[in-house]
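Only one chain comes next, encoded as C-alpha cells, the form predicted on its own.
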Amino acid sequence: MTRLPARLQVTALLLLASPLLMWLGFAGFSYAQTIQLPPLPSWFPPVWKQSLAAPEPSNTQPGRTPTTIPQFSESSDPSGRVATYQPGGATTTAGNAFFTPLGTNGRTCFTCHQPQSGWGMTPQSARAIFFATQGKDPLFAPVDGANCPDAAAAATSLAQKAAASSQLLLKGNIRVFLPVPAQPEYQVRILRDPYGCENSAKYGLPSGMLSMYRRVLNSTNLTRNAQFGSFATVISPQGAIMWDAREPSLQSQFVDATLGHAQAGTPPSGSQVDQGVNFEVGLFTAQNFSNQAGSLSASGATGGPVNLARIGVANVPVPAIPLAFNTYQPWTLPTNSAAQASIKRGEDIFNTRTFTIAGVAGFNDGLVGPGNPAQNSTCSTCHNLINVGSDVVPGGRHLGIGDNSSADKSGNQTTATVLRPTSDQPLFSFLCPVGSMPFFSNPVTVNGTTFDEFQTTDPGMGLITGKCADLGKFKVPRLNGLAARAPYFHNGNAASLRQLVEFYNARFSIGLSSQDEQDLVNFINAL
C-alpha cells in the first residue's frame, strides 16, 4: 500500500539515522517550538518504527460513530445496564479529536474505546464489528489488531482473518509490542511462540521487540469532580495509567496512541491532545441497573455514573484506608430485596473482610516495610480510591497472573497457579541474578552460571524498567463498569468475575464461602 509522503520521510529517517539522530528525529520535532506536547518516552521510538512498518488494512471501513455522545446514555450488559454521564453536557463527535482519524489506518480513539464495553473493548463487541465489516474495520488493523502483522497480511479468507485476530476476538486483547530495554538486568528467551511473532526477524526478539496481549483499558473515570462542570481543573490520583505504567500522563498516552495504534506519521497538535484528553476526563461510567436488584440508586443507594460524578476530591483516601466503597450502605434487610441485600453484603466483605497480603512485590517490599506481611488487609487496601476502586499509589503489584508460578521455590507465588500461563499466549523466560526478584526463587544453571528463572506470558513493568524486581508487576485497575467488560485481568485469563474472586480467595487464603464469593460478584457487578 502506498504510504503518505510524511510517513516515507519518517521511515527513511529511522532507517538511515544514527541512534542519536534517530532519537532526535522522534523527540525533537519542530512542533515543540509552537505547541506544548509531552516528550516521547524512551521506549517509544522503536514502537513507532515498527508501527509505521506494519501493513495497513487493504480496505478500511470505519465502524459507526454516533453524531453525538449524549450527556447520559445506557447500554445493556450481561448483568443489567451500564451507563455513562458527562457533567459538562453532550459531545458532538464531528471534529472532536477523540473521534477523528489522526493516523493513516482509519482508527480513532473510539475504535477501541466503546461505551457499551465500559469505554473499553470486549470480545463480544470485537466479534460484532468483525462480522459486520467482514474483518475490514480499522479495529483489526494488522499493526496490533492482529496477533502478528504478517499473519494478518497473509490472510485472505474471513476464517483466516478471524484466526489472525483471535486474541482480540476471543479475549478482547490488543497486541502490545515493546522493545527490550538497553542493558537490562535479565536475559530473555522465548519458550513458546504461538503466532510466530516472537521469533520474527521483523517483529520479534531478533529485532529487539517482544509482543504481549493485553486488555484494552477503559478511557473513563479518569478524574474526580468537586462539583459539576470544570471537570478538567482537578485530577485526583489514579496510580499507573497503563497496565505497565509506561505512560507518564494522559497527554503522553494520547500522543503515543496516535503515532502507534493509528500509525500516524506526525504527532497530533497540542489542541487535538487537549481535546481528546478533555473528553476522556469528562466521562463517568458505572453500572446503573441490575437485572436482579433493579435501579442501583434506589432506596438511598448511590450507584450509577451521575452519583459517581458528584463525589468530591475531598473524599480521596490515603492508601490502605478501609471502607473505600459506601455506595450500598443504605441497603439492609428486611426493607430491601434479597438481591439488594447480597450486594450490600458483598460491599461489606470488600471493605471489612480481613486477610494477610504477603509475598507481593510492589507492596510487601516497599509500602509496608521490606518483606513484612500486611495483616488485617482488605480488598480496599489496594482498591482504595473511594467508589472507583483504583489504587492511588503509583506503581504496580506482582500477583502471579499468567506466570509459571508453580516453579517458584520460595512458596510465595504458588497460590497464584489458578491463573497460570495459557497456550494461546507466548511464554517468556527471564534469567535474573539470584535473589534479584522479591519473593521469588527458581535457581537454574545455564552455561555454568546460576540464575533465577522467571517464566511468564507478560513481564509487565519489568519490560519498561529492565529490572528483575519489576517483572510481573501490573497496575491496579478501576472497578466501575466491570460487568460490561469481561474477561478480566491484564491478559483476559479470568473469563468471569467468579473466576476473579476465586483467584483472590486462593491467592491470599481469604477463606470465602461460596455465598461470600457470590455476594462479592454481585457487588462488583453493581459498580
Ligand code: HEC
Contents of the next structure:
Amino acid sequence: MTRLPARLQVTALLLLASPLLMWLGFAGFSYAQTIQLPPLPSWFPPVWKQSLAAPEPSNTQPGRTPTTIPQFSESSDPSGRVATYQPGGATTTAGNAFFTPLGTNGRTCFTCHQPQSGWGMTPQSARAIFFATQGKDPLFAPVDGANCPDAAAAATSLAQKAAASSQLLLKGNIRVFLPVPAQPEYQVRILRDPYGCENSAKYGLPSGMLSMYRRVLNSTNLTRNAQFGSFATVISPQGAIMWDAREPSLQSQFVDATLGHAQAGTPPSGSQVDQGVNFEVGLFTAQNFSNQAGSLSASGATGGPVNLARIGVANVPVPAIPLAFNTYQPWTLPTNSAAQASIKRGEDIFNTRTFTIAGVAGFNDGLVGPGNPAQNSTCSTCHNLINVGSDVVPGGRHLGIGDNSSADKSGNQTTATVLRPTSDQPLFSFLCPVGSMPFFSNPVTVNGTTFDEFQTTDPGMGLITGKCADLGKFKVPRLNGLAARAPYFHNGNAASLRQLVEFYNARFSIGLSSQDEQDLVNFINAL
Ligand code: HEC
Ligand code: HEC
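Form predicted on its own done; form predicted in complex with the ligand now:
After this comes the whole thing, all chains and molecules, with the earlier chain placed first.
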C-alpha cells in the first residue's frame, strides 16, 4: 500500500476497517443519479480489498489506444478476418469511460478487451504487447496480469517478468481472485499451488481467497443485456454475466472491473458507467471473411457483424431450438464452393445433430433442463440465443472441464477422461456432503467422515453460492468471433476448436465423423 496516493491510503484504511460499509456508502452516493443498481454482490468487498493491497505496476501509462473505433473495422485472424460494426457510428476514444484509466494502475477496459482479439485478449496479443513494451504495459499489472502479485513485483529481468505472467502470455488468462463464501457447504483444500498464490498469507486461502486463471470474455454482442437487464428476469436473452455468472448486471460489472482490475480507490460515476456500458452494448463483432470460403455474406449468407446487428439478435426474445444459427442456410446450391458447403454442413450439425445430454448439473437436474437424461438434444439446446449462441436461461452448466468428473453414456460420471486438470493451474479439493453434487460420486474418508471429493482447477459458480451442487458450473458463452480468440473454454485448456469439438464428441458420445468435426470447426470459425 506504500505506493498509493494519500487519498487512496485513507480509502484503503477505511476499507480494511469496514469494507461493506464503505461499499454501501459509495453505492448510495454514486448511482443515485442515473442507475438503478441490483443488490450488492457479497463476493466483491474482499476482492476490492485485495486489489488495493496488491502492488501497482512500475509504469501506469495506459497502453496504445486508437483515437477512434470506426463504425466498421476489420482485422486478420488465423482463419480470415474478424470485424466490428457500431450501428450508432464511430466512437472517439478520448473522454470515453471504456478507454479512460479510471483507477490507479493505468488500465482501461481496452487494456484487456481489444478488437483484434474479438474484444477479448489472446496469448498472441498479450505477447505482442509484452515485447513491444518490455513487459511494462499495465496489462501486466501485478494485481491480476501476473500469476501472483508479489512474484511479478519482484521480477526484474524480462525473462522473470514473462515467467511471472505465464498464464496470460501462454493462455490469455487473467488471475481472478474470489473469497470462499461464508458458511459454504464444502471444505476447501489446496492440492496444487504452481505459483504460490493459493497458500500465500496475503493473497491465498489463509486470507480466505482463491485464485483462478480465466480467459477474458468478450465485451461485444451484449445488446440484449441492455434491453432486458439480466438480474430481474427468469429468462434473460443474454444469459449470465462472467464465467461463474457472478455479476448481476453490466453496470455492476463496470464498477467492479474498475475497482478491481484498475485498482481504483473510488467507484466510477453513474455517467461513466452509463457511457462505458453504452459503448460495449453498441458493438457487434463477428467473423466477416474466411480464407477458405471468402466473404461470409456472399450468395445470400448473413455472416459478419453488419448482418448480426441488423437481423441477428434483433427480434428473437425466446430461445431458438434447434435453429439457433441460420446464417449459412442459403449455401445449399451446387454453385456453392466446397468451403461454403462445409460451413453450411457444420451449421446443420450444430442445429440438428442429436445426442443425449446426461450428467450435466445445471441442466439435467431438473432446475432448468428438460429432465435426465435429455435425448434428442443438440448443440443449440444450450447455445440457443439466435446467431450468438449464449443460453437465455441464466446460471451455469457443469460440463466437466478441468476437474475430476467425467461421464459415461448413462450420465454416471465415472469413466471417460475429458479435459483433465493441467499442472500449470492450481488444483483444489472440495469436500462435499455425500450425494450433494448431482451426478457425481467420489467418496473419501477424512478424519472419520466420508465426503464426496471434487477436485478442480476452478470451482466456478460453486465459489459464489457456497453450494456443492454449483461446483464446476460455468455459463454458456457467446460464440461469435471465436476464430480470433483461441484458446477455448474458461481456463483456455482447449488449444484449438478441433480439440474442443473432440471434447464434445467424447463427452456426449455424439458419434461425429472426422469430416463432421471439420465441418463444425469450419462453421464455428465463421461465426
Ligand atoms: C485485466 C484485464 C481486464 C480488464 C482491465 C477488464 N476486463 Fe473485462 N473481463 C476480463 C476477464 C478475465 C473477464 C472474465 C472474468 C470472469 O468471468 O471471471 C472479463 C469479463 C468481462 C465481461 C463479461 C462478458 C460476459 O460475457 O459475461 C464484460 C462485459 C467486461 N469484462 C467488460 C469490461 C469493462 C467494461 C471493463 C472496464 C471497466 C473491463 N472489462 C476491464 C478481463 C478484464
Ligand atoms: C449442456 C449444455 C451445452 C451443450 C449441449 C453444448 N455446450 Fe458448448 N458450452 C457450454 C458451456 C457451459 C460452455 C463453457 C464451458 C467452460 O468454459 O467451462 C461451452 C463452451 C463452448 C465453446 C467455447 C467458447 C469459448 O469462448 O471458449 C464452444 C465453441 C462450444 N461450447 C461449442 C459447442 C458445440 C459445437 C456443441 C455441440 C457439439 C456444444 N457447444 C454443446 C454448454 C454446452
